[in-house]
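The chain below stands alone, shown as structure tokens; this is the form predicted alone.
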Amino acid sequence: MVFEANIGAPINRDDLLEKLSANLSEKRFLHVQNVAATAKKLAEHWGYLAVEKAELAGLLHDYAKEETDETFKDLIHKYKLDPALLEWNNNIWHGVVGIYKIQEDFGITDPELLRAIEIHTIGSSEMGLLDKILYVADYIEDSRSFEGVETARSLAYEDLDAAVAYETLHTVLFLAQKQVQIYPQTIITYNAYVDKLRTKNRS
């Protein structure tokens, strides 16, 4: 299989896979599956056309996970990317500066991917059909097992944005509990998306 959806260059799918193979650990390379293979549910039940392309997000988001710090500083500072990035770390970092790295290393350019990628930890207040499958297919995939989940899994396939206003909740939650500092667009998804999930949980 060879995804071709609009994204520059082709990809074989299992060249991608050796690839990713190589370049996450084992707990990684099967979460990126499973978030491919959640992604495509997703887009097929929420009549995404672009399924092919759904998938190769799923496979690709996670795909600077583990590379250094030194890294992303590198891309941040090649790409004449916003500086408050550098006061940030890896967890932030894979999706918003990792799409230079994709870029770099696949010749995708597609900007509807590479966006879904970019936000698919932080969110947005405007995201289209394919950022929320994706953020939300990160959240649910098979292996997670954490509180909650089954929940957020029911609402991915009755109510997107809700999906997506829940898992920014519980995201928001975990991370005051913890005592760390917030992205500040997580809490500008959390502003749009709350309302969403108040009024899904009063109908």
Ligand code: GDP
Given for the second form:
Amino acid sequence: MVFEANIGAPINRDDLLEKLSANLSEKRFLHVQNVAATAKKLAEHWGYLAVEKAELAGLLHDYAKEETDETFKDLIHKYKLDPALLEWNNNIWHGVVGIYKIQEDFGITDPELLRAIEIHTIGSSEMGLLDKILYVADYIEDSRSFEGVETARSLAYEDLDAAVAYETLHTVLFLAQKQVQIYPQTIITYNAYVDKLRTKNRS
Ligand code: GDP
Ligand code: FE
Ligand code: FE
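Let me have the form predicted in complex with the ligand next, following on from the form predicted alone.
What follows is the entire complex, opening with the chain shown before.
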């Protein structure tokens, strides 16, 4: 079947799955399918009508994750992206730069879909419904099993903004604990959303 979401290019589901399984490890291929299923559930729950677009976002979001550093650096130059990106690594690149690879390989032009994938790791101070759905689905999909995931799963269906806040807070804590650099936009997301958690008196 062909995805009916109008995303700038017709995408056949079987062809997409084949391409994903060729590009991704078995574990990551399962992960993206889980994220798609969770994104679909969240879309239905929160009244995001383009449910297929949410599924596609899930399937495609980590498409570039196994590309080489050289590929990302070439894309940063080719598309004249912020040179400060060169200081980062795959964790940041696979979304922010990965969308250029997705546009090249699939001909997708839908700005809403690309935006959600672009910021799926780092969030934003201004997130639309699809952005939040993908950001949270990535964190709570069925195979995730870190401490706190059950809280994140409940929040996701009770209060989506609080789920974004919870995820961002715990990502920031996790990165600081590991003593690694935190991407500035992650902090911006944290600042924009932290109140959504505090006003609910959750931590
Ligand atoms: P995944 O691609 O499904 O593993 O999930 P994400 O795209 O959300 O995150 C990818 C990796 O980036 C994870 O290991 C996160 O901990 C890490 N990450 C998230 N935000 C930041 C950040 O601001 N800075 C750095 N250095 N790493 C981050
Ligand atoms: Fe990712
Ligand atoms: Fe992911």
